[in-house]
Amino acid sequence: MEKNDIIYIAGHRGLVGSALLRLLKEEGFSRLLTRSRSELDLTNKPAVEEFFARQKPAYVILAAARVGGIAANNEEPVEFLIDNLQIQNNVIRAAFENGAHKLLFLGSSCIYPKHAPQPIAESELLGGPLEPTNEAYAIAKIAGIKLCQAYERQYGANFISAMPTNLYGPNDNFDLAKSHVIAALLRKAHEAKMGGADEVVVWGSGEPRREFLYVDDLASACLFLLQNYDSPEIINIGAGQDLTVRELAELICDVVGFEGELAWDRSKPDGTPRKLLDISKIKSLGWQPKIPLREGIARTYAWFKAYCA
């Protein structure tokens, strides 16, 4: 990659895309293409084709997706499946047809089977049934992986796919109806503290184990892969360690300064029992995460107070 290459970041306003945009600017890349949803609807095939034909990006980072937590995934499987398939198909096809040198497709750790051996190696893809609560999203992401691999196999396209673990950080979605666990718990703990509440209600039992990666670490991994990885085989990006949801909730309450109790709503789903990625593949290439969980949560909470509270 050269500093004057045209790089298109699809989804630059989201959690992942905004971190990538910040990093690429810091690293001196000067020709960064971005379009908001109102400027370019990625589900609109003719609009995507016209954009790529006009702009001819050399590198494409596909971070745009319809995303959400357990509730949104469970309640809107049709939208999660159709919208993500349309976005992926349109961007990947247009990138190839307009001569992109390389494309990075960002998948998700939810592509792996619900009961995959831990930590989860890349070879576990399609090794068993998915977690039902986010099956539609996972299937869409698997289709994106397979489309990138098909373009490589049939046409030799340098289209790579990375599978991030659970992410958090600035520009996360703190809407309780759509947010992921860290954003939701940060907001709940903050509002409970400010309102003088005695407890915070957390979904599920608190027993599942989860891994979390600060989004700036993901951005550094993406740039590393764009510069150093050319295989169509998927590659995991994670933190390399996990903790229980109960331990996470306690840590968040400590960072926020909420001193009340945690109440567990066991009528709500736990999701996958454990989800820890095997990141030995990317570490063997020379990348590893740098930001500890507590530090990342503190940074995220500071951002939330500045922009959302």
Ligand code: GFB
Second form
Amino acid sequence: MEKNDIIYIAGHRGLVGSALLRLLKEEGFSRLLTRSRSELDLTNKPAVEEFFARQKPAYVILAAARVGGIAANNEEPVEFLIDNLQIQNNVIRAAFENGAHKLLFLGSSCIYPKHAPQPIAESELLGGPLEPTNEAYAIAKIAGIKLCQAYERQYGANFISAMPTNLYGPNDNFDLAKSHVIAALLRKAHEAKMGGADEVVVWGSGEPRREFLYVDDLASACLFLLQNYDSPEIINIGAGQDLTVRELAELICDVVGFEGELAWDRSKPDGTPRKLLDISKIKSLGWQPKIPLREGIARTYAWFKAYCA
Ligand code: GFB
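Could I have the structure of this protein in the form predicted together with this ligand, to go alongside the form predicted on its own above?
The complete assembly is shown below, putting the previous chain first.
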């Protein structure tokens, strides 16, 4: 990967894409290609074809997707399935047809079976039924992995797929109906503190376990894979440790400085009981996470206060 290669970051305004854009700029990559959703609708096949035919990116990072937390996934399976299939089909095909050297497809830890052995190794893919709350999103992501592998098998394309664990950081979505748990609890704890409320409502039982990776660590892993990994086999990216939702909520309240109680809304789903990724494969290649959870949450809270509060 040369510093003057044309690199297209699809989804550069999102949590993942914006972190990649920051990192690639810092590293001196000078021809970074981005388009906002109003400039290029990735679900529009002719528009995507025209964009690739004109720009001919050498590297493509597919960080554009319809994403959301457990509620959005559970309530809008149609959009999660269709939009993600369209975006990835359009971008992956156009990348191949316009001679991209390499494409990085980003999946998710929810592609693994609900009851996969922990920590979850890459070999668990398609080993059992999925978690129902995010089955539509997971099916779309699995289709993306299989399309990249098919391009490699049939045409020799260097299209790789990475599976990040749950992510958080600056530019996350803090809208409570769509957000993932860290963004949601940061907002709730902040608003409770500012409003003098005596409790914060947390969804579910507090018992599910989750692993969280700060998005700058994810960006560094993606750059590492673009530079060092050329296999169609999927590869996990995670933090290597997890905690319960209850422990997470307590940590977030501590970072925010909210001293009231936690209240549990058990009418909301818990989702999958645990999804800790086995990251021994990427570690053995030489990458590891750097930003501890508490520090990442503090940085995210600082960003939230600056831009969203
Ligand atoms: O982050 P989250 O929405 O997604 O929820 P998943 C994680 C856990 O936090 C669940 C609990 O057990 C939630 O019930 N939780 C507690 C909350 N309070 C809240 C809250 O206020 N908001 C939210 N959102 N959760 C998603 C998938 O699953 O993970 C996606 O739906 C994707 O497909 C993503 O894979 C990474 O970890 O359950």
